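Starting off, we have a lone chain in the form predicted on its own, written out as structure tokens.
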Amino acid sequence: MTTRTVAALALAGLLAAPAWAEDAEERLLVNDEIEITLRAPAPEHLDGALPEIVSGWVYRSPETQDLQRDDFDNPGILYVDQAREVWNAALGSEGKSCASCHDDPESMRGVRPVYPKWDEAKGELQSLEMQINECLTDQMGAEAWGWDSDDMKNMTALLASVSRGMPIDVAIDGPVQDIWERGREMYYTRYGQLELSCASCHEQNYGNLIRADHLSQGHTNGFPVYRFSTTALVSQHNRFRGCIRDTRAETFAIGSDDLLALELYVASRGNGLSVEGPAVRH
């Protein structure tokens, strides 16, 4: 028997039959105003490896989802209203704040949903983190945050929660094309001694049962997510290095160029969907 079927057997029996995500109630309405797209065409470039791409949130326990429906109820509204603290702190040798420049964090709607992006002036992908810290350093005169910092994850986490709503319409083309590339050979790589790529749970088995948690899409827009597992938000490369360390391979860095690569394809798998973040998962 190969390594790659017992793989195979032992995904097969984590897997359940798809139970009752897609027969719950489809409407994620934030604080009564606030529509989120949960569903909608799956981009030309996934070459119709999806029928349709399909939020995160659709898969998740009823009790999980309300705590979506109300900042009053999301653990991850705790985490912005932090980051709002810091938004208007003075923080380096500058003595500017993101205020400073920026006015109250509302002017940044529209920032999330195309990250990561092409910087031309440095002539690099940026990830959302890389642009925090472009400014942290260069304009305000701080130190840069790490990666997966709780600072850096309120804050994002707070950029994401001003663009709830609103579309992930990551570019693909371009200069960053060959990146993408790179992520999505990637994406169908089967990594470690169990032989898995991420396509094996996330476009082969979404809405199966793993355990006792539904597979999603793995789609990125609700990053960064609370998850009841860590008690905390969690930054997406911090998810990466979980799922390829399942595989029971060595997994990447986090902020490394693989991992920013990845980055970039899983985001660009969920253009259409709307901004959700801090989105709530198991």
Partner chain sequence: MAENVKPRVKVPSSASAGETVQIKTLISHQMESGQRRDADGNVIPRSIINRFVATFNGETVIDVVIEPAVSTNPYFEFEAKVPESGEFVFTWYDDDGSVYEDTASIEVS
Second form
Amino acid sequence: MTTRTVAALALAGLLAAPAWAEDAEERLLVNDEIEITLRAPAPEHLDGALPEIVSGWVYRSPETQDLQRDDFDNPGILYVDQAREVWNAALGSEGKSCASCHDDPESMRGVRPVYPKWDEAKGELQSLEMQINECLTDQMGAEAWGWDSDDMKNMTALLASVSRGMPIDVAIDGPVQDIWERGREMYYTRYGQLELSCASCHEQNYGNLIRADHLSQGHTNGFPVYRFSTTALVSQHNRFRGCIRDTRAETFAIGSDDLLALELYVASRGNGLSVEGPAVRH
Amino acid sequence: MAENVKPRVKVPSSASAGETVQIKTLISHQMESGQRRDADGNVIPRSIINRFVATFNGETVIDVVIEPAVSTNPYFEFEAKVPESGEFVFTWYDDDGSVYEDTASIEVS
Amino acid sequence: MERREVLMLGAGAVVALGLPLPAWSAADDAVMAYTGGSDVLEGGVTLDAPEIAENGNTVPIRVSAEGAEEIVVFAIGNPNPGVATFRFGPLAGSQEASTRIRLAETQDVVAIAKMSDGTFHRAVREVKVTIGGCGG
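So the form predicted on its own is up there; where is the form predicted in complex with its partner chain?
Complete assembly follows, chain above in first position.
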């Protein structure tokens, strides 16, 4: 344990029972109907690196946690509602809406848990953002949305919301294996002037404080998340970019192959946790 | 005009006469405080919802004066008495002159 | 240094020493303007707020004061101390309301209830606003 960690823990001593301690009453039941798996056995590929996998929700304060129990209280649902309107709007030269092919957004239940996913026809790994843009450009005759645009974040939030409670289940073998391994290498690479890897914080120090903030295991099952810091939805790549920037490194571009590889690897660490998006974080 | 402003209310659909019911309201709004600066260092002008009123059959339940310290997507939770069946009217007043309204009916037996 | 910064530093120093706020603080001006200089009694009003807020952008609060005509909330350490005034009408089910507020820093949040008999009552809660590791 480093001096800094000890100091941080001493500060934490000001707090009551630590937020991440397992609590018999720890439960997240969204809208009184969707049970969220908060702790799950670590996937085999982690090879014991984590004793179990834990949702980031567990590390938040009770006030933040409560906002995710009911869609009325969850500000992220405002953006889901905006996406529902776009879902039914004809967007491109083909006069088609998302609903023209897919009926209700609820019919997309099961999509979010398996992304990013290998696209056989295109011969590439696709994030949800890439799949949405393929629909827009190839099927609807519309302009692609920016990876981090409001329309895109709203739509990924809608697709997440209809899969809430389903376990994350991304494939890591077959055609994606090389990409997954590259993502794993990135996860354990120390970046920036602070020489921090993803693992430095989210594997070795989850539950500890970084300044006054409890570190989580850094899973992506809650994305896109609604963050109080920006009072807006945040995409996975934006969060990755922010983490790497905070190590004082030159960061990777949103939508780059690098972050896509990292997205796949990090998603696979959370295989077994529930889709929670849009989760509420601070 | 502020973009994507949309009110949401949560009101029980029925109650017994004289009962107290819990109401939640939320409106999507940036609530620009007037304290922030843009990338060029210019102050972003204040643009907020400055008042929220809830009435039931024309009588006031709550009337809130709102300052920029109320968070993005203003949320209010409060209780109302419902002497008879009727309609709640919820009204939000924007700095830019816009007025947003939502209603909810309740059956009182 | 701007006047506001001076005021905030002054308020911060006073809070640190646990002394009452000086008469010239912006927050005190706001409270005085509201009460018209009347005595403010402790108690009779409840203010719930987290002891520690993970992010100052969204801090849940609840105010309650039986028999109040209105309850006004001030955030003493904000650039503008005013937060909200809740006026309860004849069909209010209780003199209670919840909302979410912005706090610029660790500070006292004050609720003042104006009762139907014309008296003022006060509750104060300190909320510590944490500086996030990567978010704040």
